[in-house]
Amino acid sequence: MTRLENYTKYLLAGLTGLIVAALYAPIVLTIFYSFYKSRKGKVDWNSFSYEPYTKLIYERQILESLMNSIYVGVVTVICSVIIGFYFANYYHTSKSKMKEFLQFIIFLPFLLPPIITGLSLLIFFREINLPRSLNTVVIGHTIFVLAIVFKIILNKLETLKPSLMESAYDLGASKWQAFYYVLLPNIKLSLIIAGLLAFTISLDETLITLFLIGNDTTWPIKLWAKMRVGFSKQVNASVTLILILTSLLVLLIASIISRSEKKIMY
């Protein structure tokens, strides 16, 4: 190896740890400053403490408001996987050349910015004189997440023999028994999968919330107004926690996806 191949190594190398510290470095710092105070700059070692954590435990508005993220992520997970599967299975049997169209209405939501996304269901709702609540934030997440949950679910269904429900029927199943015993299971990782990652995105979902939610509040709604009065060992403490939920999510996903992906090969 030439003398300048190893300064491009080297100089790779720097450029990613830098990269991986730019992304990484505010979420250590949130983490270590739940902890820990900062006083003129500088970190006071002896003011280590849980208390910012036990305090999350006994406020009441933030239990609230983390029990109406959960209602809100476990209900889109409900709505968007038996829409998206309703869509996903038309989509693959149907020959009609409205499915196309079916399939751009659907990723429209996803690929517009959510602010637009929001702001549009906002004028929809009130154009029916629905009033917000948390079941329009739970219908402006569905809206949003069903591109994913479609998209997933169809992947998997393409990948599935057409012979496969034929023979289900020649054997005298109706649709419904078709469906349980020989559909269902071939695409229930798909389902858990694609629910998981609703429930992620849903979890996290701030801009459609703050246009869609009435009088009650969710954990992001509650951290980011919370955030606006300044950054307390508590709201770094309830920002742990999200990224802890998060990343548990992600891991559980990537884990299932390694799991099928092994049972595939063997």
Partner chain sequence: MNSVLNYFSTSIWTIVSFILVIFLILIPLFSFLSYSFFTVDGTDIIHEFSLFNFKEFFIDEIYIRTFVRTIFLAIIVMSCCIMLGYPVAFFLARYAGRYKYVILLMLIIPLFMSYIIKIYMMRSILGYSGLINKVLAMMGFIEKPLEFFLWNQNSVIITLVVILLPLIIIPTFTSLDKIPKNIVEASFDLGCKPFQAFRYIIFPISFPGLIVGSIFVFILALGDFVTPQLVGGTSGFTYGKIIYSNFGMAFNWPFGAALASILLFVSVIIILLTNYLTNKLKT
Second form
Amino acid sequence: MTRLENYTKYLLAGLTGLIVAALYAPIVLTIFYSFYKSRKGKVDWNSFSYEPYTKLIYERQILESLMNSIYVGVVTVICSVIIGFYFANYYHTSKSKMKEFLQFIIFLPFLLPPIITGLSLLIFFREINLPRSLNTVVIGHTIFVLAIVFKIILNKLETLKPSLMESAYDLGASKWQAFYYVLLPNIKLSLIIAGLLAFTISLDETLITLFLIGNDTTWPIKLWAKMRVGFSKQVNASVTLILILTSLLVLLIASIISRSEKKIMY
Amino acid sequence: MNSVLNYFSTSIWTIVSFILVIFLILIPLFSFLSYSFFTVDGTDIIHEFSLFNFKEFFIDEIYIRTFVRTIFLAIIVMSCCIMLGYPVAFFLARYAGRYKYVILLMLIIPLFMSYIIKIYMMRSILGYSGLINKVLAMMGFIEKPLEFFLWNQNSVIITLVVILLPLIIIPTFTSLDKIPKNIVEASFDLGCKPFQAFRYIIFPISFPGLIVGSIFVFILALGDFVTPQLVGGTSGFTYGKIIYSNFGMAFNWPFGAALASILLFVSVIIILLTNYLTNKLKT
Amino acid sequence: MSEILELKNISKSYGSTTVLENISFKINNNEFFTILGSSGSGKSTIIRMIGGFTKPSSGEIIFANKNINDEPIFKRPFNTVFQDYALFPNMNVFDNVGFGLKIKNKSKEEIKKNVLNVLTVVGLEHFSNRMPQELSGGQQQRVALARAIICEPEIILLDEPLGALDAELRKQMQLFLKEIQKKIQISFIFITHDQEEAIFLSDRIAVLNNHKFEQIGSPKDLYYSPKTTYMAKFFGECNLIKCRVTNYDSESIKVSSAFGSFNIPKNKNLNNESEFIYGIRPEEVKLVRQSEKSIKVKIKDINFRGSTSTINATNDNGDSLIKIQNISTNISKSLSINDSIDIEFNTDLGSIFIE
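Following the display of the form predicted alone, present the structure of the form predicted in complex with its partner chain.
And the full complex, kicking off with our chain again.
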């Protein structure tokens, strides 16, 4: 390595460090303020307390919005994984030219600004007289994450050899038996990864949700509303808990991916 | 072989899901586009074809001005993300060794962390009595807090960069990481200087990844309406914000739809153009 | 020997591309039948049609006197060993082999008994808990075979199963396949592009060329009685000589060629003046003392091959070439280039191709 390259390397390492710090600064601050008080920009170092966390159980509104978010996330996962699997399977097995068109449509809500997806659905629901509720939010989230779910499952399907399913049929399996005993166990991990990712995205989705939410609120919408009056320490505490949950989910996804990659590809 | 695998593709469920997607994606898009040709009377929407909304857009110059300003804003955000993100991706792929995936993961996690919280906390970092001002004051660089950072365009740019930066690092890293070491070594062997190797080998190969990331950043920055509203003060009046306000207090859905259809038009052109360019680069 | 499967006038095309044209053959009980053809000749398509993975465009597949063209895969009493083995990566060896029985709702004890039995037959009784990806290529191959055997099919279809193995392992597996086929008494339809493999393994071979069968027969038939010039050149080498009948009588036929004239045994396909191509294997050309029947040729080159040598010789004008094999080196070392030698054909083993 030349000296110049060495300098470049350290310079880049420094920049990377700074950027990691910048990305985490808001998060670290949130966690910090869930334990410490500050008055007029001055931190009171003696005010450490985990009381906000215990008080959180009395914050009905926050808890309710959290439950709503989890409900939306879970239903989104179920819908998007089922629909995503069928589309991936269709795309993988079909020879029809329609499939390219189908892929294009699925990718639209993912590529276009979220504001477009949000207001399209809003207008559509108004036209068909469907009142806004958590379920309309689920629809919005499902079509938003569908492209990612579809792509993850499709990638996995494409690594499977066609002879795998053929040999199942050859040994006497019906299509459901072949699906249950052979296809499903082999794409299981990709379904889990897709589902976890869909849940993580749904949990924090704000821009589409703002258009589709009815009288209930999801957690990000609650935060958005609370922001005008400033955050209480309980809000910070709830944020900290969700941050931990999200990080764990992302780490889980990463570990599943790296583990399945380490397995000798068969 | 197709006769076997067709088992699933001809299933009734595929047809059902096909119908679902057409209903949930295509028809909403069409109904939104058709709304942009309607007008409003009080709280009623008049379902009659009219070019009124588009006329409004071109006549009142505030809309075009805001639109152009928002595009510039998105371009600045995108450029900042490229200038900061590319070196980081380059560092990860080339120098970070076995830590590269760990650092990458550290850069991905914030992407999934509360969007609203990041904006909120950027306020307390950038604000008059925020972290940056305090640190600068402590180090003696400034005597009184700067107002440079909050309630203006700068704060919108900084916040969007912090939120969107991982989106450019991930695809760029992926395409850089795919470059086999021996390609770079071969270029040195053929007499390339380090900068030439970068200019002629590394950068062209990583370019498609960079483009994908840039487009994501650009489109998200262009359509965002929450960030500008929350940190931008008076300059938070971006195009997205105007669209959103037409669906909220202003209650003029057709006009909002018309403004949004212009945004859609620009986004689609950009997506198609990039697609065309990257395909052309590949061949 | 009784027939169990018949393919009648099978053709297959995808769009305007013809893959197979008018294929007909019968499979006997306990037979090792090989379909031999170069890659892309459509040989896999034949067993994919028998297995039911794809349907013929026209023609009939008849099993036990019944047309099974429309029978679904899982109802056909055939099992396939795939080229890439297609073992289920989510199951261990035991579950892979037992899959066919499990699908048929056999009891756990029965599955266990049968699987262990079959694993013993293929020599993998100690590997039942391994995962497929932990096995070597040859072992995976055995598992794939065991998985097919256990279903007690009438025919096992093997789609180039040895293609992915290295030369040494390939030899071992050939021996193994031959033994096991004798042991379990099930007909094998085997696909390969390797001539030596086909000759070594098969009771009968069908040679596929240009979407059609050139010839079907035992390895010896194919070697000594090729029906076409393609077949004559396909196995080993063959001298092909243009001839014309000059004298046709009840005992023998006199023909003339670029090398002069010689006699061949009587053949009812020939008559006076008919033109044909005469095929003779290089080892059936003998060096002789000059006689009435012998033909004079000039040596072009001599290739030393150890205990024997090969000679290339030309006629007087030098415009036709003939190859002579298995010349004892004792004799060939006394010869040199441009020498004249006398040769004779072992006409009992010559072939006649009328074009």
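All of these numbers come straight from a predicted model, not from anything done at the bench. Think of the rigid core as the biggest set of C-alphas that the two forms share within 1.5 Å after superposition. Residue numbers count along the first chain shown, from 1.
**Message:** Relative to the superposed rigid core, does residue 19 relocate between these two forms - that is, does its Cα move 2 Å or more?
**Reply:** Shift of 2 Å or more: yes.
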